[in-house]
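Listed next as structure tokens is one chain, alone, in the form predicted alone.
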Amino acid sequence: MYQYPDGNVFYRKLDGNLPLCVRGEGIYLYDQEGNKYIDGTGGPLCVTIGHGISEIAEAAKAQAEQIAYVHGSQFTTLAIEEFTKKLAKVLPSGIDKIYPVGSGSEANETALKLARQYQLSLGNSQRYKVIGRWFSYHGSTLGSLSMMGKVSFRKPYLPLLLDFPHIPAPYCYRCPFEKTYPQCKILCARFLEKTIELEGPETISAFIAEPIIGSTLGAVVPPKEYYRIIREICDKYNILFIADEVMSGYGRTGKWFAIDHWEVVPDIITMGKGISGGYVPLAAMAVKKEIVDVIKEKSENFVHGYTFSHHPVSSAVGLAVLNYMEKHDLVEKSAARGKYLYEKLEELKEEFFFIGDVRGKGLMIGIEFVKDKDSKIPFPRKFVLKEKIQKKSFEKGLYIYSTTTGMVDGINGDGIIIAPPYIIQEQEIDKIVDILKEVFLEIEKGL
């Protein structure tokens, strides 16, 4: 491992070195010492048409040869003007006033205050609770905190957090209710209506959720009426629904969005990380343009802002993204690729006794490891499996994202996400499987 000598930066993880990594190419990187790695995840899922692609980095230099900076309040830009509205083409209909911010703890924060103004627009002034799930992520900032529904990370910060209320996550595999589907007539989006009722409807704002939930669960798919359920109960109520799709938009499950997947159109969708393919900080909220017009009738304007939201040289890159997406067909790749890459790992699921669930769509698939598939027990965190499988693969030279600690009980449960960049191909994909089955037969010699 790399130390800068008397090195000045403060990284999130404070008990060891990292390596320095010199060089991307397509969905390979590499450190200071030639050591080569697949890039399975691309951080936490960022990397969506690969490194090192000459015309991003183009776009990037003519925009800032340009203008690289003015504020959003004061100009507009091409770069931005052409970026959205390309953004909007993909969209589901009805969604295309967009607000681009720097990350998706930025979006989520925007949507929540745009909840609320728009509420306040209607005169609906009690209404600002926003509903969460339990095992969710939607950011760092505090408002974005009271949303998620992620111990670990909430614990620190409850003193300073809004009660905002949550209601259990959508996960068949440890259905929170003990049901089994479809008997269970999908209770974990009904319970929505409960809340609702319980908290009083005077009071809420909107409901955010992960179409496809991300890395405190590990790519878990809710039941196929679970959205149209939810829909409903948020028109009857007069609700926002808000799609946090930071982690699973912008082609990462095999379509444009997730929520696609259900044919459920929410009033608002956040992204991030894959807008941008990780090349620079950008993230959006996109909206339905009859919301905007209430807010602009009743207060003229959105009371919000950052320095850097609506920044020209990172919409010339989301634009360029975006041209690169379409050119080679990498939303498509992600469906067909992502097949492959879940029947592969399906086979790993019957070779291995510790492999309780894989699931997932398109090239966002997780795998939830567990003691006993029977009982779903999973491994005490004291074993600390998923890092020992994480330092494995990178020894071997895959790069892999783990899900949250806790995800079973908020201490307890272990599992990783494969995410490649879209360009991957079948014969990348047979190595990603071929290094996870040296680590799991490791692995499985000391269980």
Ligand SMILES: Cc1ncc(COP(=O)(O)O)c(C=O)c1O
Given for the second form:
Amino acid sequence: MYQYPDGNVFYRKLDGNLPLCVRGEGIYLYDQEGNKYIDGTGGPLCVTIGHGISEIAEAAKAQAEQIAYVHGSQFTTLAIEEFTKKLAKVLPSGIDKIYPVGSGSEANETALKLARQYQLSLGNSQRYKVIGRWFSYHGSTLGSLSMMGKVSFRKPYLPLLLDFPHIPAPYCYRCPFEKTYPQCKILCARFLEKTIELEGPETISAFIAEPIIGSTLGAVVPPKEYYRIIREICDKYNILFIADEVMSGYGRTGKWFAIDHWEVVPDIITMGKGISGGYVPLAAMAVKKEIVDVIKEKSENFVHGYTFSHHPVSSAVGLAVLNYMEKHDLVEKSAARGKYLYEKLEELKEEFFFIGDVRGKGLMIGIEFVKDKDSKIPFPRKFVLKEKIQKKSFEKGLYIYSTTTGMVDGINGDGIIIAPPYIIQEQEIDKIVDILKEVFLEIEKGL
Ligand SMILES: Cc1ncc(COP(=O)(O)O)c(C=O)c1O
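Moving from the form predicted alone to the form predicted in complex with the ligand:
Next comes the full complex, this chain leading.
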């Protein structure tokens, strides 16, 4: 494999053994040696509209030539006004104030601080804790890491984290209460109320959840009653409900936002990844106007900000992506292609004893692997199954995303996510499924 000689990059993988990507077009990536890969997940589900789209590049160029930067506290720009106006139209009704930032972690950090300041403005000075869920991912900054429930990512930094509570994830395939739906009475949602009572409602500012759980569990979809119950509990205790849609939002699940599947409106939605289709670092926190009004009335200003929030060039790209998605009906395509992909993967599940579960919505589909379908026992970690599947797929020209390690018990558990750009055609989905089948056959032989 070609390697850049004597590079100075501090790589995300310290073994640094990465192919040099030189071009992207549609759903395909090309490396220095001319190898072609299907981008089966756009990294961690960033690529929605496909690579190499000239309208997006032209929008960035035009904005950079006109005005590349102004500070968000000194000027507004047409780019940000038009982008947020269009975005507000696809957000759930009532969520209409948008704070653009540079990453999903920044969006969640913004939500955490906004929830705190809102409670302060209401005179609830003790309310600062955000309740999260175990097996969740909310980002890399210390605030988002405090809300997150992915144990191995928290461990090295535990002394630096805020002591926020967590409730069990709504992971029906492995119910944390060892119950079965619907006899469970959705205990996983009701547990929020127990936790609020235990911690003291006067200490809680917000609850955060990924509506469809992404990287840690591989596209886990909670039961249909789940978010209605969560909404009721949040309302009862005057706690803000933050939907972290950084991965599941922006058409990925076949609706603009995953929470739309439950017809529940949260107070805050954070989004990222697909918001720019991967073209620039862009994310956002969106919130109900009435919440911003409380802060405005009582505190005057939101004590928060980034140099590169409200960025004109990023906003111009955001607007161009929204226009492109609308012009090509990409949310509808995500729903339709997702259904096709799901059915094909369900067929694979029947063929291979080690495919325990296929789940998800739209083009956000997870596969969980097990050593035994009945007992759902995972493969031991030392078998590195998900890494083997990822590597073999890559060698056959398919890039896919694996779940983070330890989805079953913090150590063991293997999953992958298939989440191609929404422009994918059915025959290209067939190709993905063919490659996966080849990989699974090789894995089966090696067992
Ligand atoms: C659900 C969720 N929230 C937040 C983040 C953090 O986003 P970023 O990596 O852009 O900071 C991610 C990233 O994977 C995510 O999946």
